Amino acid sequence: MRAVRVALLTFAALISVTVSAAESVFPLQEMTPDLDDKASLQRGARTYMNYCLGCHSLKYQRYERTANDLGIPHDLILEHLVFDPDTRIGGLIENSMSEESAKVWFGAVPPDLTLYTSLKGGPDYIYTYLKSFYSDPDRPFGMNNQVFENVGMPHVLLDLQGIQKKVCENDSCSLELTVGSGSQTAEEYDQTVYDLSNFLYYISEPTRQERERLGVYVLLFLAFFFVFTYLLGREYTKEFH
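Can I get the structure for only this chain, the form predicted together with heme C?
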(Lines of atoms letter the chains of each structure in order from A and count residues from 1; the text may use other names and numbers.)
(Lines give C-alpha, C1' and ligand atoms only; values in the text may rest on other atoms or scores of the structure.)
Protein backbone atom coordinates (compact mmCIF):
# COMPACT_ATOMS: atom_id res chain seq x y z
CA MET A 1 0.00 0.00 0.00
CA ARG A 2 2.75 2.35 1.05
CA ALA A 3 4.59 1.85 -2.25
CA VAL A 4 1.43 2.65 -4.21
CA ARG A 5 0.96 5.85 -2.26
CA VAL A 6 4.54 6.94 -2.82
CA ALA A 7 4.19 6.19 -6.54
CA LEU A 8 0.97 8.20 -6.73
CA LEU A 9 2.51 11.16 -4.91
CA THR A 10 5.55 11.12 -7.20
CA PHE A 11 3.25 11.02 -10.20
CA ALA A 12 1.21 13.98 -8.87
CA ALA A 13 4.42 15.94 -8.25
CA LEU A 14 5.59 15.24 -11.80
CA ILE A 15 2.28 16.44 -13.24
CA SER A 16 2.39 19.67 -11.23
CA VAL A 17 5.94 20.34 -12.43
CA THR A 18 4.83 19.85 -16.04
CA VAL A 19 1.83 22.12 -15.54
CA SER A 20 3.80 24.95 -13.97
CA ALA A 21 6.43 24.66 -16.70
CA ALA A 22 3.67 24.98 -19.29
CA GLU A 23 2.54 28.29 -17.74
CA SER A 24 5.66 30.11 -18.85
CA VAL A 25 5.95 29.10 -22.49
CA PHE A 26 6.40 32.73 -23.52
CA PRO A 27 10.08 33.35 -24.33
CA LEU A 28 11.56 35.37 -21.45
CA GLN A 29 14.16 38.09 -21.75
CA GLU A 30 17.21 37.35 -19.65
CA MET A 31 18.46 39.57 -16.87
CA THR A 32 21.53 38.70 -14.81
CA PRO A 33 21.06 39.80 -11.20
CA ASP A 34 23.99 41.58 -9.53
CA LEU A 35 23.75 41.61 -5.75
CA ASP A 36 27.02 43.53 -5.43
CA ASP A 37 25.48 46.50 -7.23
CA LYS A 38 24.07 48.26 -4.15
CA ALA A 39 23.04 51.35 -6.13
CA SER A 40 20.86 49.20 -8.39
CA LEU A 41 19.28 47.45 -5.37
CA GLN A 42 18.60 50.81 -3.71
CA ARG A 43 16.92 52.16 -6.84
CA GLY A 44 14.91 48.93 -7.10
CA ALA A 45 13.77 49.29 -3.49
CA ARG A 46 12.72 52.88 -4.17
CA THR A 47 10.68 51.91 -7.22
CA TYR A 48 9.12 49.01 -5.34
CA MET A 49 8.04 51.11 -2.33
CA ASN A 50 6.62 53.80 -4.61
CA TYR A 51 4.89 51.69 -7.26
CA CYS A 52 4.26 48.16 -5.98
CA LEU A 53 3.94 48.07 -2.19
CA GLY A 54 0.46 49.61 -2.22
CA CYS A 55 -0.83 46.31 -3.61
CA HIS A 56 1.95 43.72 -3.06
CA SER A 57 3.35 43.30 0.45
CA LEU A 58 6.82 41.88 1.22
CA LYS A 59 5.66 40.59 4.57
CA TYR A 60 8.41 38.04 5.17
CA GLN A 61 11.05 40.74 5.36
CA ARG A 62 11.67 43.69 7.71
CA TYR A 63 12.65 47.24 6.79
CA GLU A 64 15.64 47.04 9.11
CA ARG A 65 17.24 44.04 7.40
CA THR A 66 16.61 45.60 3.97
CA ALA A 67 18.19 48.89 5.02
CA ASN A 68 21.23 47.15 6.53
CA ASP A 69 21.80 44.86 3.54
CA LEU A 70 21.38 47.63 0.98
CA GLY A 71 23.44 50.17 2.92
CA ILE A 72 20.59 52.65 3.45
CA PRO A 73 20.78 54.60 6.76
CA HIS A 74 17.74 53.92 9.00
CA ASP A 75 16.63 57.56 9.18
CA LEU A 76 16.70 57.86 5.38
CA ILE A 77 14.63 54.75 4.75
CA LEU A 78 12.07 55.83 7.38
CA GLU A 79 11.89 59.32 5.93
CA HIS A 80 11.73 58.47 2.22
CA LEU A 81 10.54 54.90 1.73
CA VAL A 82 8.17 54.17 4.63
CA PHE A 83 4.87 55.91 4.02
CA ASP A 84 2.96 54.79 7.10
CA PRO A 85 4.04 56.97 10.08
CA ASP A 86 3.20 54.16 12.54
CA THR A 87 5.67 51.72 10.98
CA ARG A 88 8.93 51.27 12.87
CA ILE A 89 12.29 50.27 11.45
CA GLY A 90 11.85 46.71 12.82
CA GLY A 91 8.43 46.36 11.19
CA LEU A 92 7.52 43.97 8.40
CA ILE A 93 7.06 45.39 4.88
CA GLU A 94 3.29 45.19 4.78
CA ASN A 95 0.42 47.17 3.30
CA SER A 96 -3.16 47.69 4.32
CA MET A 97 -5.04 46.39 1.28
CA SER A 98 -7.72 43.87 2.20
CA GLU A 99 -8.16 40.75 0.09
CA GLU A 100 -11.91 41.36 -0.30
CA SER A 101 -11.43 44.86 -1.72
CA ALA A 102 -8.63 43.68 -4.01
CA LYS A 103 -10.90 41.00 -5.47
CA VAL A 104 -13.61 43.57 -6.16
CA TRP A 105 -11.20 46.10 -7.69
CA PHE A 106 -8.92 43.84 -9.75
CA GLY A 107 -10.72 40.49 -9.92
CA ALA A 108 -7.70 38.89 -8.25
CA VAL A 109 -5.69 39.29 -5.06
CA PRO A 110 -2.19 40.71 -5.61
CA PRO A 111 0.18 38.05 -4.20
CA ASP A 112 2.91 38.80 -1.64
CA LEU A 113 6.14 39.09 -3.64
CA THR A 114 8.80 38.33 -0.98
CA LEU A 115 9.48 34.83 -2.27
CA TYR A 116 8.20 35.33 -5.81
CA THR A 117 11.51 35.12 -7.69
CA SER A 118 12.52 31.98 -5.76
CA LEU A 119 9.26 30.10 -5.95
CA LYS A 120 7.34 31.22 -8.98
CA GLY A 121 8.60 33.62 -11.58
CA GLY A 122 12.36 34.05 -11.37
CA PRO A 123 13.99 37.44 -12.09
CA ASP A 124 13.71 36.91 -15.87
CA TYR A 125 9.96 36.55 -15.51
CA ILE A 126 9.44 39.80 -13.57
CA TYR A 127 11.76 41.62 -15.97
CA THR A 128 9.91 40.42 -19.07
CA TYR A 129 6.48 40.80 -17.47
CA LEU A 130 7.02 44.48 -16.64
CA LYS A 131 8.11 45.13 -20.23
CA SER A 132 5.19 43.28 -21.81
CA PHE A 133 2.14 45.45 -21.14
CA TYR A 134 0.37 46.64 -24.28
CA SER A 135 -2.73 48.65 -24.96
CA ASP A 136 -5.92 46.59 -25.31
CA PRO A 137 -9.24 48.49 -25.11
CA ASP A 138 -11.08 45.29 -24.18
CA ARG A 139 -9.39 45.07 -20.79
CA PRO A 140 -10.77 46.94 -17.71
CA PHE A 141 -7.68 49.17 -17.38
CA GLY A 142 -7.08 49.37 -21.13
CA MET A 143 -3.91 47.27 -20.90
CA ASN A 144 -3.12 43.61 -21.40
CA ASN A 145 0.11 41.68 -20.93
CA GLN A 146 1.87 39.37 -23.37
CA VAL A 147 3.42 37.18 -20.67
CA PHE A 148 0.33 37.01 -18.44
CA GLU A 149 -2.72 37.23 -20.74
CA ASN A 150 -5.73 39.04 -19.26
CA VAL A 151 -3.87 39.95 -16.10
CA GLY A 152 -5.90 41.75 -13.41
CA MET A 153 -3.04 44.15 -12.62
CA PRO A 154 -3.03 47.62 -14.20
CA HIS A 155 0.22 48.76 -15.88
CA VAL A 156 1.43 50.77 -12.89
CA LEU A 157 4.65 51.91 -14.62
CA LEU A 158 2.76 53.27 -17.63
CA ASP A 159 3.77 56.88 -16.92
CA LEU A 160 7.43 55.85 -17.02
CA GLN A 161 7.40 53.46 -19.96
CA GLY A 162 4.69 54.91 -22.17
CA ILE A 163 2.27 52.97 -24.34
CA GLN A 164 3.18 49.84 -26.29
CA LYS A 165 1.07 48.55 -29.16
CA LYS A 166 0.87 44.97 -30.32
CA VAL A 167 1.83 44.62 -33.97
CA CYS A 168 1.20 41.26 -35.61
CA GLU A 169 2.53 40.05 -38.93
CA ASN A 170 1.58 36.55 -40.04
CA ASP A 171 1.84 34.57 -36.83
CA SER A 172 4.46 36.53 -34.92
CA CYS A 173 3.60 39.52 -32.79
CA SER A 174 5.87 42.13 -31.29
CA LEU A 175 5.34 45.18 -29.09
CA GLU A 176 6.10 48.64 -30.42
CA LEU A 177 6.61 51.58 -28.10
CA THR A 178 4.98 54.90 -28.96
CA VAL A 179 8.11 57.02 -28.56
CA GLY A 180 7.73 59.93 -26.18
CA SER A 181 4.55 58.64 -24.53
CA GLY A 182 6.42 57.88 -21.28
CA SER A 183 8.68 60.02 -19.11
CA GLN A 184 11.64 57.61 -19.50
CA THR A 185 13.50 56.58 -22.64
CA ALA A 186 13.47 52.87 -23.56
CA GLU A 187 16.98 52.48 -22.05
CA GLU A 188 16.00 54.24 -18.83
CA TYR A 189 12.90 52.08 -18.50
CA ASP A 190 14.97 48.91 -19.05
CA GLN A 191 17.23 50.05 -16.22
CA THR A 192 14.26 50.77 -13.92
CA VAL A 193 12.83 47.32 -14.55
CA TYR A 194 16.27 45.70 -14.21
CA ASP A 195 16.79 47.36 -10.81
CA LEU A 196 13.34 46.31 -9.66
CA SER A 197 13.91 42.68 -10.70
CA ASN A 198 17.34 42.76 -9.05
CA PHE A 199 15.75 44.00 -5.81
CA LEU A 200 13.08 41.28 -5.87
CA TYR A 201 15.81 38.71 -6.51
CA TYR A 202 17.67 39.98 -3.45
CA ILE A 203 14.59 40.00 -1.21
CA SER A 204 13.64 36.40 -2.04
CA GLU A 205 16.81 35.26 -0.29
CA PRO A 206 18.66 37.97 1.63
CA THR A 207 21.28 35.49 2.85
CA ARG A 208 22.20 34.27 -0.64
CA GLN A 209 25.64 35.93 -0.77
CA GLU A 210 26.44 34.78 2.78
CA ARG A 211 25.44 31.23 1.87
CA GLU A 212 27.58 31.20 -1.26
CA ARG A 213 30.58 32.64 0.61
CA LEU A 214 30.25 30.07 3.40
CA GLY A 215 29.80 27.25 0.87
CA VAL A 216 33.33 27.85 -0.45
CA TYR A 217 34.79 27.52 3.07
CA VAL A 218 32.81 24.35 3.70
CA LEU A 219 34.14 22.78 0.48
CA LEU A 220 37.70 23.86 1.32
CA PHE A 221 37.33 22.35 4.78
CA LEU A 222 36.05 19.08 3.33
CA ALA A 223 38.96 18.91 0.90
CA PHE A 224 41.42 19.56 3.74
CA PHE A 225 39.69 17.03 5.99
CA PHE A 226 39.75 14.41 3.23
CA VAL A 227 43.57 14.33 3.27
CA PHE A 228 43.67 13.39 6.95
CA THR A 229 40.81 10.91 6.67
CA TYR A 230 42.61 9.26 3.78
CA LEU A 231 45.94 9.06 5.65
CA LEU A 232 44.23 7.70 8.76
CA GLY A 233 42.37 5.12 6.65
CA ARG A 234 45.66 4.01 5.10
CA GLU A 235 47.23 3.68 8.55
CA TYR A 236 44.36 1.43 9.73
CA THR A 237 44.28 -0.80 6.66
CA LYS A 238 48.06 -1.44 6.93
CA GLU A 239 47.28 -4.03 9.58
CA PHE A 240 44.92 -6.04 7.36
CA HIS A 241 46.49 -8.94 5.54
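Structure of the form predicted on its own, please, following the form predicted together with heme C?
Coming up is the bare chain, nothing alongside it.
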Protein backbone atom coordinates (compact mmCIF):
# COMPACT_ATOMS: atom_id res chain seq x y z
CA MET A 1 0.00 0.00 0.00
CA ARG A 2 2.88 2.39 0.79
CA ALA A 3 4.43 1.74 -2.62
CA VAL A 4 1.10 2.50 -4.27
CA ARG A 5 0.82 5.78 -2.34
CA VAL A 6 4.35 6.83 -3.35
CA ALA A 7 3.63 6.07 -6.99
CA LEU A 8 0.38 8.03 -6.90
CA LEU A 9 2.02 10.98 -5.17
CA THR A 10 4.68 11.07 -7.87
CA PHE A 11 2.04 10.99 -10.58
CA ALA A 12 0.05 13.71 -8.81
CA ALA A 13 3.09 15.96 -8.57
CA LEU A 14 3.75 15.60 -12.28
CA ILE A 15 0.27 16.63 -13.39
CA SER A 16 -0.81 19.01 -10.62
CA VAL A 17 0.33 22.18 -12.38
CA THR A 18 -1.43 21.26 -15.61
CA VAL A 19 -4.71 20.30 -13.93
CA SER A 20 -4.85 23.35 -11.69
CA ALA A 21 -4.12 25.70 -14.56
CA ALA A 22 -6.78 24.09 -16.74
CA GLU A 23 -9.49 24.20 -14.13
CA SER A 24 -9.32 27.64 -12.57
CA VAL A 25 -7.29 30.85 -12.49
CA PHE A 26 -9.20 32.19 -9.49
CA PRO A 27 -6.80 33.67 -6.89
CA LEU A 28 -6.43 31.35 -3.93
CA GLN A 29 -6.40 32.35 -0.27
CA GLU A 30 -3.30 31.24 1.58
CA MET A 31 -3.53 28.89 4.54
CA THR A 32 -0.54 27.51 6.42
CA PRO A 33 -1.09 23.90 7.50
CA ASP A 34 0.12 22.79 10.92
CA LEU A 35 0.56 19.04 11.31
CA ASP A 36 1.67 19.50 14.92
CA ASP A 37 -1.78 20.86 15.83
CA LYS A 38 -3.46 17.55 16.71
CA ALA A 39 -6.62 19.30 17.92
CA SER A 40 -7.06 20.92 14.49
CA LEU A 41 -6.47 17.60 12.72
CA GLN A 42 -8.97 15.87 15.00
CA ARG A 43 -11.62 18.52 14.33
CA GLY A 44 -10.90 18.24 10.61
CA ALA A 45 -11.33 14.46 10.76
CA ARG A 46 -14.66 14.90 12.55
CA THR A 47 -15.89 17.36 9.92
CA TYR A 48 -14.76 15.09 7.11
CA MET A 49 -16.42 11.97 8.49
CA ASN A 50 -19.69 13.81 9.13
CA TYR A 51 -19.97 15.93 5.99
CA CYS A 52 -17.67 14.53 3.27
CA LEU A 53 -17.28 10.77 3.58
CA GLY A 54 -20.79 10.07 2.30
CA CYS A 55 -19.56 11.03 -1.18
CA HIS A 56 -15.74 11.23 -1.04
CA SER A 57 -13.76 8.20 0.11
CA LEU A 58 -10.18 8.10 1.40
CA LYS A 59 -9.49 4.65 0.06
CA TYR A 60 -5.69 4.80 0.37
CA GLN A 61 -5.83 5.56 4.09
CA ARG A 62 -6.81 3.32 7.01
CA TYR A 63 -8.74 4.24 10.14
CA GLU A 64 -6.02 2.76 12.32
CA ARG A 65 -3.23 4.86 10.80
CA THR A 66 -5.38 7.97 11.09
CA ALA A 67 -6.24 7.28 14.73
CA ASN A 68 -2.62 6.62 15.65
CA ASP A 69 -1.27 9.73 13.91
CA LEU A 70 -3.97 12.02 15.31
CA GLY A 71 -3.82 10.63 18.83
CA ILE A 72 -7.38 9.28 18.84
CA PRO A 73 -8.01 6.05 20.83
CA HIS A 74 -9.27 3.24 18.62
CA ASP A 75 -12.48 2.76 20.58
CA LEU A 76 -13.35 6.46 20.28
CA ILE A 77 -12.81 6.66 16.53
CA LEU A 78 -14.94 3.55 16.03
CA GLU A 79 -17.68 4.93 18.27
CA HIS A 80 -17.84 8.51 17.02
CA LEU A 81 -16.35 8.65 13.51
CA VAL A 82 -17.22 5.27 11.98
CA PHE A 83 -20.87 4.84 11.08
CA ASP A 84 -20.79 1.35 9.56
CA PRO A 85 -20.89 -1.24 12.39
CA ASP A 86 -19.13 -3.78 10.16
CA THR A 87 -16.06 -1.56 9.70
CA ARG A 88 -12.89 -2.67 11.48
CA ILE A 89 -10.18 -0.35 12.79
CA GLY A 90 -7.74 -1.70 10.20
CA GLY A 91 -10.13 -1.06 7.31
CA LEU A 92 -9.73 1.50 4.55
CA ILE A 93 -11.76 4.72 4.76
CA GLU A 94 -14.34 3.99 2.09
CA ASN A 95 -18.01 4.76 1.59
CA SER A 96 -20.92 2.74 0.25
CA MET A 97 -21.95 5.00 -2.64
CA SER A 98 -22.09 3.13 -5.93
CA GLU A 99 -20.74 4.65 -9.15
CA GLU A 100 -24.14 4.27 -10.78
CA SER A 101 -25.90 6.23 -8.03
CA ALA A 102 -23.20 8.90 -8.04
CA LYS A 103 -23.58 9.49 -11.77
CA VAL A 104 -27.36 9.81 -11.41
CA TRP A 105 -27.17 12.25 -8.50
CA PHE A 106 -24.14 14.35 -9.46
CA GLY A 107 -23.46 13.57 -13.12
CA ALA A 108 -20.04 12.12 -12.25
CA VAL A 109 -18.40 10.02 -9.57
CA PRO A 110 -17.09 12.21 -6.70
CA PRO A 111 -13.28 11.89 -6.58
CA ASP A 112 -11.43 10.06 -3.87
CA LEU A 113 -9.73 12.72 -1.75
CA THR A 114 -6.77 10.80 -0.32
CA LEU A 115 -4.33 12.48 -2.69
CA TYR A 116 -6.51 15.39 -3.79
CA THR A 117 -4.61 18.06 -1.89
CA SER A 118 -1.32 16.98 -3.48
CA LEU A 119 -2.99 16.82 -6.88
CA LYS A 120 -4.20 20.41 -6.53
CA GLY A 121 -0.77 21.62 -5.49
CA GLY A 122 -1.50 22.29 -1.82
CA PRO A 123 -4.17 23.05 0.78
CA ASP A 124 -4.82 26.60 -0.47
CA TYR A 125 -7.12 25.24 -3.18
CA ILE A 126 -9.32 23.25 -0.77
CA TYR A 127 -9.43 26.13 1.70
CA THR A 128 -10.49 28.69 -0.91
CA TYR A 129 -12.88 26.32 -2.64
CA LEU A 130 -14.86 25.59 0.54
CA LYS A 131 -15.23 29.34 1.18
CA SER A 132 -16.32 30.23 -2.35
CA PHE A 133 -19.79 28.73 -2.78
CA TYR A 134 -22.56 31.17 -3.68
CA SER A 135 -26.26 31.03 -4.46
CA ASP A 136 -27.09 30.23 -8.09
CA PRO A 137 -30.71 29.18 -8.86
CA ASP A 138 -29.66 27.91 -12.29
CA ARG A 139 -27.52 25.13 -10.83
CA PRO A 140 -29.02 21.71 -9.89
CA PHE A 141 -28.36 22.17 -6.15
CA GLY A 142 -28.88 25.93 -6.23
CA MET A 143 -25.21 26.65 -5.57
CA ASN A 144 -22.14 27.48 -7.65
CA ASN A 145 -18.49 28.07 -6.83
CA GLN A 146 -16.08 30.84 -7.82
CA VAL A 147 -13.07 28.54 -7.80
CA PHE A 148 -14.75 25.79 -9.83
CA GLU A 149 -17.56 27.31 -11.88
CA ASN A 150 -20.54 25.03 -12.59
CA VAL A 151 -19.27 22.38 -10.22
CA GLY A 152 -21.64 19.45 -9.73
CA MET A 153 -21.03 19.24 -5.98
CA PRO A 154 -23.58 20.69 -3.54
CA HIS A 155 -22.39 22.96 -0.74
CA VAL A 156 -22.33 20.35 2.03
CA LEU A 157 -21.27 22.91 4.65
CA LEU A 158 -24.11 25.28 3.77
CA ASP A 159 -25.80 24.90 7.16
CA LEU A 160 -22.56 25.94 8.86
CA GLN A 161 -21.51 28.83 6.62
CA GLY A 162 -24.86 30.11 5.41
CA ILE A 163 -25.78 31.51 2.01
CA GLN A 164 -23.42 33.75 0.07
CA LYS A 165 -24.49 35.95 -2.83
CA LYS A 166 -22.29 36.97 -5.73
CA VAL A 167 -22.17 40.74 -6.19
CA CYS A 168 -20.45 42.18 -9.27
CA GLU A 169 -19.54 45.81 -9.84
CA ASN A 170 -17.22 47.24 -12.50
CA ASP A 171 -16.04 43.82 -13.66
CA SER A 172 -15.15 42.90 -10.09
CA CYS A 173 -17.11 40.26 -8.15
CA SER A 174 -17.24 39.50 -4.45
CA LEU A 175 -19.25 37.25 -2.16
CA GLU A 176 -21.55 38.65 0.52
CA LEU A 177 -22.76 36.41 3.31
CA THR A 178 -26.41 36.58 4.31
CA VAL A 179 -26.22 37.41 8.02
CA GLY A 180 -27.68 34.75 10.28
CA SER A 181 -28.15 32.16 7.54
CA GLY A 182 -25.52 29.80 8.99
CA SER A 183 -25.06 28.19 12.38
CA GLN A 184 -21.44 29.43 12.62
CA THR A 185 -19.97 32.89 12.62
CA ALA A 186 -17.58 33.83 9.81
CA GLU A 187 -14.62 33.26 12.14
CA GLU A 188 -15.93 29.87 13.27
CA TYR A 189 -16.51 28.77 9.68
CA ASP A 190 -13.02 29.88 8.67
CA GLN A 191 -11.66 27.69 11.49
CA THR A 192 -13.80 24.74 10.38
CA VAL A 193 -12.54 25.05 6.80
CA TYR A 194 -8.96 25.46 8.02
CA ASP A 195 -9.21 22.30 10.14
CA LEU A 196 -10.71 20.33 7.25
CA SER A 197 -8.04 21.55 4.82
CA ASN A 198 -5.35 20.77 7.40
CA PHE A 199 -6.71 17.24 7.78
CA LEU A 200 -6.74 16.65 4.01
CA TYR A 201 -3.19 17.98 3.81
CA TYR A 202 -2.17 15.37 6.38
CA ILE A 203 -4.11 12.62 4.58
CA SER A 204 -2.34 13.32 1.29
CA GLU A 205 0.99 12.24 2.84
CA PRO A 206 0.82 10.86 6.41
CA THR A 207 4.59 10.27 6.43
CA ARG A 208 5.37 13.92 5.62
CA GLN A 209 6.74 14.82 9.05
CA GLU A 210 8.72 11.58 9.25
CA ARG A 211 10.16 12.24 5.79
CA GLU A 212 11.13 15.79 6.70
CA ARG A 213 12.80 14.70 9.95
CA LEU A 214 14.70 11.96 8.12
CA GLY A 215 15.75 14.47 5.47
CA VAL A 216 17.52 16.58 8.09
CA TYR A 217 19.58 13.59 9.24
CA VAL A 218 20.43 12.71 5.64
CA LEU A 219 21.68 16.24 4.96
CA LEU A 220 23.74 16.23 8.15
CA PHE A 221 25.27 12.90 7.19
CA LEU A 222 26.12 14.17 3.71
CA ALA A 223 27.71 17.30 5.16
CA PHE A 224 29.74 15.22 7.62
CA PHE A 225 30.76 12.73 4.92
CA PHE A 226 31.75 15.57 2.58
CA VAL A 227 34.49 16.73 4.99
CA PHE A 228 36.24 13.35 4.93
CA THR A 229 35.70 13.00 1.18
CA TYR A 230 37.30 16.40 0.62
CA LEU A 231 40.30 15.60 2.85
CA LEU A 232 40.78 12.24 1.14
CA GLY A 233 40.58 13.86 -2.28
CA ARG A 234 43.19 16.42 -1.26
CA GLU A 235 45.57 13.65 -0.23
CA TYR A 236 45.15 11.93 -3.58
CA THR A 237 45.80 15.14 -5.54
CA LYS A 238 49.13 15.67 -3.75
CA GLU A 239 50.61 12.83 -5.82
CA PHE A 240 49.99 14.81 -9.03
CA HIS A 241 52.26 17.70 -8.00
